[in-house]
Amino acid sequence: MSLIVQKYGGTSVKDLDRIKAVAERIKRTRDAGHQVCVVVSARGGVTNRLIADAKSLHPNPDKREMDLLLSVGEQETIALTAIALQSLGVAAVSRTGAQAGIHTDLFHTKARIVDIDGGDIKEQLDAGRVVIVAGFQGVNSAGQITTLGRGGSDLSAIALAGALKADVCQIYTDVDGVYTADPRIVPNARKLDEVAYDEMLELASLGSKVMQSRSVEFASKFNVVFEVRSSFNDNPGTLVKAETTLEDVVVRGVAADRNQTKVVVSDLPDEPGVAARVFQALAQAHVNVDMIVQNVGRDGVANLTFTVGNDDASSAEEAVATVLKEVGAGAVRAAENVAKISVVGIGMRSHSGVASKMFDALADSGVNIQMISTSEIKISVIVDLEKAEHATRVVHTAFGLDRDD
């Protein structure tokens, strides 16, 4: 008999006839001889309806109450998804993050997993019970309610899969797998049969709604492979796991990330330990910096620039200013109205002329490069906003992506 976790999304789980839908696949799965563990993020659009309750009443509400509040939205996804099992005459139990063992670290709203034990799970499993989880949960060594970050679910599963020793892990979601592209964006996308966890880490990184990127980190290091696969269907999906090298790829993959914020430090004072002390505070203010770029210093000043995602950008403002007010000079400025896009693939370590091939495909389409920053396996510009879309399709196309209708 195998364990088969699986995980859907909030999409997959909107409202109840989604969640007998659900109950019914599992019922499928269980019926079939396998013991399932399955994790449910919050309803569609319920998480995004309880942070804008919480910010009508206080525009930056703190963050021990944030996790409580938000909390709730897969604890009613777990209640009703064993319900609708039960009422199938499937024997199945809810568990919060906290009674599935899951512990963080003491960081609220983006905490970090530090263990797993797995609560009762295993003893449920045994005794014939299907394990419905809180996704994007746990609870820290003070006894308090974490939450994980944005598709935190995603990470709970992976992780539980591991420290179940899972035979399978299925990503259950709106779409059908991974694509060259998101389709939404890039009609002639193609659905990708398998990819490498590398290569899923820097397009979830870089803007790929598909999966959390640190959810797929933690599959990367203990080695759980999982498919990522439609809730509406039974087509198969796309396979993530150890590096699969093919010779005659490239570019895996093409990602817009629109949630960027430029940051730019003006007139920083050009001495050793300034830069230092910026990052260091960004660092204190739990900021995530991406692509940083400095100019060269002349009489005695400098421009520094980087990226943050639009959630951090009030928190990198004011971690950038306090040093500036200490050092006594510079000024800060945001700017949201950027997006960044990204070409992925483990080919390009063995390949050269991938840089230029796009941007000579930007530059000819009329659209501007602001930043850029590269890796062994990706590229990554920042543009216009508005451009971000059409720069998309375009490099897409650069790279043979398309697919052939």
Contents of the next structure:
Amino acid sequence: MSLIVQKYGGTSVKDLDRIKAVAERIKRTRDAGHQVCVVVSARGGVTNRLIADAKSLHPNPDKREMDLLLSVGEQETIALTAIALQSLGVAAVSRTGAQAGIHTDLFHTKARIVDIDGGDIKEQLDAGRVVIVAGFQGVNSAGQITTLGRGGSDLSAIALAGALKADVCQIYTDVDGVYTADPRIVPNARKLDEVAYDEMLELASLGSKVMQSRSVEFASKFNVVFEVRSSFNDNPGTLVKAETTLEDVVVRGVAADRNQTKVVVSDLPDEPGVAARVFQALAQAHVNVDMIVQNVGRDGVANLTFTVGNDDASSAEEAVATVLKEVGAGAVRAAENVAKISVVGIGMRSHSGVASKMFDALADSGVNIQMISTSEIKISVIVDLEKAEHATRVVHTAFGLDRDD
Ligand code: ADP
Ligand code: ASP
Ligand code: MG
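Could you output the structure for the form predicted in complex with ligand ASP, given that the previous block was the form predicted on its own?
Entire complex below, previous chain first.
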């Protein structure tokens, strides 16, 4: 008998028919003799709707209230899934994040898990029940409900699998696994049989929504092997694991992030300490800065350009404007019409020529590169938002990732 953790995302539990289908899959797993702990997301669209409702009442809603509001989505699904299982004659109980002992820090809307004690999950499983846990939510030391950032049910599942020492962790979603690129952008993307934690982490942080990046970070740290697969069929999915036994390819996949803003700070005094002040202000405003370019100063002034996620754009502009006022010079301008396209692969550590191949492919198809950044296993470029999908497909083809048929 194995202990299996299964996570079902929003599309997989979107309506009652889908919840029934999920209940049947869980029953099949239980009938095969396994203990099953399930993590579910809110029904597809619910979290977005709740956010929109709150924002229609207040442009910047209180974060503690947001957590209370958003956690409702997952709570609806756990109870409905437990009821669906009971209707199939399967003993099942639901647990909120707090009841499952998912303890987090105090940071509302993007809380980090500090400890999981599992509550009574083990006892329930041993008593023959399926346990359905609300994803995306936890509880802080002040007894307040917190949430784990968008896509956070992936993290709940992986962290629970680690804490319960599960034998198998399955992430059920609406595609057959992790592909060489988002199959909705690149129709001839290939499903990967396996991908290394480091690659999955880069792909996720660079815009591949299929896994929340923090969840992959957690899996890598605690060596939780997991499989991404479809809740709509029985096809084998993609195993995400340590890299040791993986086939060595140069580029494993291409990621596109269309939620990027380019912030241009112009006419800054070209003197020591100015850039430091700008980035200190951004850090204090909890803005996550990604690529940074500073041009060579001329006539005593310099320009600084950096990218942030769209969510952080107005905080970034505000923070920079405050510094510019103090310095008494410069101007700031944010442009949301950019996207980041990245190629990722652990093989880049030992192969050269990846950058030139990527830049050539983009140049040949008329895509202008605005900014570039690289790390050991990835190369990212900023391009016009309008060109993002085209650029993704061009780069995908250039690295020979297209499916053969
Ligand atoms: P869930 O609701 O199950 O958590 P998500 O919508 O968060 O599902 O993630 C699944 C989606 O991720 C897919 O529908 C797909 O469009 C997108 N996606 C982006 N990049 C990739 C990729 N490289 N491989 C597979 N899916 C991807
Ligand atoms: N419901 C949350 C979201 O939409 C968490 C999740 O689905 O993983 O972000
Ligand atoms: Mg998701």
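Computed from a prediction, not measured in an experiment: that's the story for all the values here. Positions refer to the first chain, counted from 1. Throughout, rigid core stands for the largest set of C-alpha atoms superposing within 1.5 Å between the two forms.
Once both forms are overlaid on the rigid core, the distance between the two CA positions of Gln99 between the two forms is under 2 angstroms. Thr322 shows a C-alpha shift of 2 Å or greater between the two forms [criterion: core-superposed Cα displacement of 2 Å].
Val114 shows a C-alpha shift below 2 Å between the two forms [criterion: core-superposed Cα displacement of 2 Å].
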